[in-house]
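First, one chain by itself: the form predicted on its own, in C-alpha cells.
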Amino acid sequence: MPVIGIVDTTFARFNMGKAAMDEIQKHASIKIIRRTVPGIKDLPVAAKKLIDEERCVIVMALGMPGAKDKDKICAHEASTGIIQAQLMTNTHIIEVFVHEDEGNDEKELAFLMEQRSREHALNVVKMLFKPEQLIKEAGTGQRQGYRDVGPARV
C-alpha cells in the first residue's frame, strides 16, 4: 500500500498538516506519516527523509512564509530545496505555501490556509488514484484556496 508523507511547520499560524490529513482520509484509506519541523527551510530535508526512510510515494510540504522581504527570500530558498529533493528522489513533493500577507485579516488567512491545504490534499489523492481527473482539469484555471478563475477565452 502506498504511503503519503506530510510535513508541516510550527511557524505556520494554522494547523495545515491536520487539515491535509483530514482531507486525504475523507477520500482514501491510506497510510499517512506526518512530521513537523520549525520552519519552511526545514521542509526540504524532512520531505526527503520521508521519501528515503519511510518510503513515501508522495509528500506534501506545508508552510507559511512570513510577510517580510527576508521571509519571501526564505520561501524561495525552501522552494528551491523542495525542487531539488524532488529531482534527487524522483518523487513529487507538493509544496503548499500560504504567505502571511495573502490574507487581509486573520480570518481570511486561516480560511486560505485551510482551503489551500485541503485542495492540495485532494490533488495528492487524484495524483495517486485518479490521474485521469487531473487530465480533465487541465487548463481550467484551478486555484487552491481561492475561487477558480476558469480557462482563458480568446
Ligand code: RDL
The other form holds:
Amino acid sequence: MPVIGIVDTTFARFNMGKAAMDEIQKHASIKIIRRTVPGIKDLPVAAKKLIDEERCVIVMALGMPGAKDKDKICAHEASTGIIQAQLMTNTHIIEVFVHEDEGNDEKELAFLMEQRSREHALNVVKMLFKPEQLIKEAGTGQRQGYRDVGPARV
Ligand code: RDL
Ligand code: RDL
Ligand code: RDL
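Moving from the form predicted on its own to the form predicted in complex with ligand RDL:
Below: every chain and molecule of the assembly, starting with the one above.
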C-alpha cells in the first residue's frame, strides 16, 4: 500500500496540512505521514526525507509565502528546491503555496488556503489512483482555490 507524505509550516497562517490530510482521507484509505517545519525553505529536504526514508510515493509541500519582496524571493528559492528534490528522487512533490497577499482580507486568505490545500489533495488522489481523470481534465483551465477559468474559446 502506498504512503503519502505531507509537509507544512508553522509560518503559514492556516493549518494547511490538516486540510490536505482531511481531504485525502475522504477519498482514499491510505497511510499518510505528516511533518511540520518552520517555513517554506525547510520544505524541500523534509519532502525528500519522506521520499527517501519513509518511502512516500508522492508528497504535498504546503506553505504561505509572506507579502514582502523578501518573502517572494524566499518562495522562489523554496520552489526551486522543491523542484530539485523532485528531480533527485524522481517523485512528485505537489507544491501548494498561497501567497499572503492573494487574499483581499484574512477571511479570503483563510478560505483560499483551505480550498487550495483541499483541491491539490484531490489532485494527488487522482495522480495516484485515477490518472485517467486528469487526462479528461486536460486543457480545462483548472485552478485551485479560485474558480476554474475554463478553456479559451475560439
Ligand atoms: O530555515 C529557517 C528559515 O530560514 C525558513 O523556515 C524560512 O522559510 C523562513 N521564511 C523566511 O525566512 C522568509 O523571509 C519564510 C518566509 N520568508 C515566508 O514568506 N514564508 C515561509 N517562511 O514559510
Ligand atoms: O505542484 C502543484 C502546483 O504548484 C503546480 O502545478 C504549479 O505549476 C501550478 N501553478 C502555479 O502554482 C502558479 O502560480 C501554475 C501557474 N502558476 C501557471 O501560471 N501555470 C501553470 N501552473 O500551469
Ligand atoms: O490567475 C489567478 C491565480 O491562478 C494566479 O495568481 C496564480 O499564480 C495563483 N497561484 C499561486 O500563486 C500559487 O503559488 C496558484 C497556485 N499556486 C496553485 O497551485 N493553483 C492556482 N493558483 O490555481
